[in-house]
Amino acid sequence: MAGIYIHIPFCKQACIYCNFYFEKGKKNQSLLVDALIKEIALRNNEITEPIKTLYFGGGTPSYLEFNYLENIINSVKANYDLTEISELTLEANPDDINLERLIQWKSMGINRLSIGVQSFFDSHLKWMNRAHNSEEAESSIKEALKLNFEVSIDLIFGIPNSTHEQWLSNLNKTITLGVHHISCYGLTLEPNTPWEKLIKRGQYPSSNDDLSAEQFEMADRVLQENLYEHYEISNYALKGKKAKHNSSYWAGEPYLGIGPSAHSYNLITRSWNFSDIKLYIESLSNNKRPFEEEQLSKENRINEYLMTSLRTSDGIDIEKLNELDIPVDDLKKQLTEEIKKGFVVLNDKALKLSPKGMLYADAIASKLFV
């Protein structure tokens, strides 16, 4: 399965725990999407087979103008074959979503949204610095749903000083309102951000770890209950809603990444825009893609195999690992203490991770790379 995703690198303001590739403002939004159209344009013979999904990302996509949103969608038919696409998701910020958007966005042939809604807790969205209030989350919600698009939410675990309370309450308002997937997230201190240099300076408190791991396990059991999924690390759908374009990342399947920072893959190579929308544009009006590429040896398609599969709830699959010339009982002898520790699941069919073994996955996925 083929899919796009493109990068809107724009922001109304800085979330003080992201460390994405944006712009605040819209100052270049006019020369960003011409440049975006040319690279469309330059790259339709990397993917020939019918395009099933489609991905703005960002930065805030939502933020877009929409007559650039248009653009943007009419250059991806021109140049691919739309004819089998199923999912069209748009990243949106709350305070972006109204009744005049959503029949905009409809009429593109946009179906599915997914909301950076974070907390329903104003306390906990003013100490993000996010744009949007709880009132405002809840109903940019309910308009969604009402005009029957598929709705995904960003949920963050984690807050410093937020109670379990909170989160609670947070997971059990999403499943009343009935969203069709969720997406949890601990919220982690990345470097170069916001909130590290309020930390440095003692404004802030830094991130709690065991905090973060109690109310991943409550989310994974709450969530549970109420017939969500948990098909992968952070994600979680009701029957049949599962994301489609990233479950495709996971599966190991090729797609292109338009706009700057965006990433591709081949199943040969992995290439990467420039991280720098001046550079991008002027690459662009000249007709070439500013990026780098790597190809990819045997091994890395492997340690991409096994650290993608261990996220998901279907696990390793052992019949692969066997294709793949990997001894099984090597793994079970790596992953000793973690099986011990109840942390990996081992069967006849899949190595998998247990819901208190995802807490450790890029450690215990370290521990198989070749």
Contents of the next structure:
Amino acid sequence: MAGIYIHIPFCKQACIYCNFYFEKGKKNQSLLVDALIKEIALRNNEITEPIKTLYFGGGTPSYLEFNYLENIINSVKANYDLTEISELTLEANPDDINLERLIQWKSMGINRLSIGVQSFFDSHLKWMNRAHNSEEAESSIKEALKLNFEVSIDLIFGIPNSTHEQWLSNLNKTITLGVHHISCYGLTLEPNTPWEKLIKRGQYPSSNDDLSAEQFEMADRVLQENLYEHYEISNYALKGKKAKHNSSYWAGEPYLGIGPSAHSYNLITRSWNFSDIKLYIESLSNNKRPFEEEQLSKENRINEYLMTSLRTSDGIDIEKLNELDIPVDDLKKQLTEEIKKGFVVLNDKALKLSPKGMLYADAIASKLFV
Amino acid sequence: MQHIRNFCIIAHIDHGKSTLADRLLEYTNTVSKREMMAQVLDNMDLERERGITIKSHAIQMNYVFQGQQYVFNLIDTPGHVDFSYEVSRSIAACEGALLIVDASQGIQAQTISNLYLAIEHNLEIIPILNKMDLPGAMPEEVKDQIVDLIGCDRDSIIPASGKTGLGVMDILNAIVDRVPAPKGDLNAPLKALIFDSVFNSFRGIIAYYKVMDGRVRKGEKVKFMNTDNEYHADEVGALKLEMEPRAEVLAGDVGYIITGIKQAKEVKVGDTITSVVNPTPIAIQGFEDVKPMVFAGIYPVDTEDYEELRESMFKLQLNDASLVFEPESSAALGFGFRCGFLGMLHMEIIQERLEREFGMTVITTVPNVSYKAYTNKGEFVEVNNPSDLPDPSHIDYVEEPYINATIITSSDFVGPVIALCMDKRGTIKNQVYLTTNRVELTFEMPLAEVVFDFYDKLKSISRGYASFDYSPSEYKLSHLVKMDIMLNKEPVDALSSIIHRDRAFDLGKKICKKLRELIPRQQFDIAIQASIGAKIIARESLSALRKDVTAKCYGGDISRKRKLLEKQKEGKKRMRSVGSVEIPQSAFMAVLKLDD
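Having looked at the form predicted on its own, could you now put up the form predicted together with its partner chain?
Time for the whole complex; same chain goes first.
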């Protein structure tokens, strides 16, 4: 199973917490799309098997002019085998979504929207410098569902000064609207973000881990009560609605990443394009892909497996451990404390995190690293 | 002998000693321009970087004056109070001293104490006003200070600049003219003063000495009087830029001797070399076994590196006899060593040399001085480690070492300096105006207070201008207690300290607070407590870490996340645990960095 990720590095405005690679405005869209199309063609020999998933991430892919998006998709079609494609996702912001666009996207084969809602409260949206308001958040979801898109939304918890009631209300609204898939992210302070600067200037509060932890547990409980499966630390889905593209990352399957800052994986190496639009355009005008890569050692591979699988509801597969020559008893010994506290659950088939254990996934994974 | 001149240089750090010394070597053609690496004398990397001399060095120059050939022996001395005994021995080997004073900064405390030492030994002082090329030079004012201090003739002060070469010829001529030739009896039994030794990995320990009487001959049997060891003089010679073997080194001259000694401890600075066949009846006066002033534990960061650390310490001791250590173990830190140092700088140097020369990163515990405890039964216990202190119920009384501290500062800062010293339990002894705006203050204070952040504080309250020097005075009765630190009720032995009773509450509070900052939150609540015996005197609590999880794997950026977790694992490996609490290395030095 193979997937393609395409990075669209343009946004209307900067959200305070974001450290993804993007630039404000549309002025380089035309040149960049030309370069993307070149990279798509240039790398068509890297994956020969049929593509199962195509994912437009960003930045803000919905901010891309319609004809550009169409050109990109056509170029993918021309260079790769899309006969078996089952999921074609576009990340979209509520303020970009209207009936006309939805119809256009549908016509191009896009069947899944990942909508950056984050919150249904205007105070939160303003605080984070999002470009939409709560009304647009709600209406965009309704429209997308009406047109039979598979709809996923992003929600952010742990917003400083937010209340548990507000978080519960966000969850309930999502459930009521009938959203198929939810990505719940704890607000995380990343370096070199506007938020970091605002904190340094004393104008914004910093992150609040206790609040985040409590709201994480609320989501786990409320969403599961409403039939959403908590299938990855940050992801919940109704039956049959798990994100296929993202799941392939966690399952260690190969993917091709197109565009500035995009990452690729071919089972042997991981590589990533430079995070610089100008350099990217320039390099591809000479038919060269500007990237760095890392050969994975056996240890790297084992650690990645432990780290990603521990985040999923399937957990670490005992059979797979045997294949990798890792004695289960060793892991058990290392995790005595965590098992005792009920953070880790071990049975014949798998080693999994409990909801409480998920809050310490990084600590537990790094402990297991070889 | 009439044509030999032995001299040292007295100067404060950064007053340009090494640069000027290099000029002397250059002008006497001892070192060609081509061979001249900046500052030949400070040949340890660490010395060059810090701009200080840690070990003594000696170098011989030839100089022709009025048709006569002269031999100059320059004995370069360490410039820090930690090494004052070595300085005193170097001074004892000389007949003259160049007093170098920065024309833009004036005289500093360290200069004065070494100057007095030189005057005590009847050295001829040649005052030099260095850095005359600097725009901030205030020659007249600094000349006043010098005249005041040594009562010399104003015209005898030589203006100079190591940078431009100004005054270098005048200095060379003054050495011939003013420094007396050494006195000594060539026919008397051999008597040579050891003022330093170096370690050479091929040849063993090489001792540097000045021959007071008689001669040191190659092939002769010699005896080091204080250690009472006899050796065969395999090689003797003069200390040019390289060692220059000779058949003999005569009275009045400075030289080296190689005898195949492997351990630096056998060669003690201040010891007397004499002949086995024809020994001198009396050794040279002033020999002292140097005693460590400051003690601290040194532990490998990775417990598995204990053996490697042990070997490194032994190797370091080969060329630094003043380092003493013995194995100790700590519940928190595992196996390591309790080490004795001459002072805080010496401790820092050892730590840095372990890191640079042996690739050993170490955890150093909070340093302490050596206390004397007397029990109810009248027994005496030397306490070099807080854990050595007997149970309070058995203690009759405890004494701690005091020092005489000299501080020279601008009169603007007298108030804050006095306040600082009083705060450090000091009592003011004297206050002298050296000039209208430079004051010399003398205090008696506990050495232990200087070991904690004293020097940094002094620098900051005086905007870097106050200079500081001290000499040990005596042991005095003091109300001392042992303060323990506990994490979740488990004592952390490496964090125990001996402190004055009146400061315990304040210090305990600060340490707990600092630890609360330094210990990362863990999956459970942590109680941080300071106690004296069973009594809790301070408490902080660190609430549990509620989450340790990354929100998402960025668009397939799995490498970045893996590397973050790898780093997290590495970081944990370097932590120590007491009970189930993990403690970062930085916490063990926490007490030294308490902010007010």
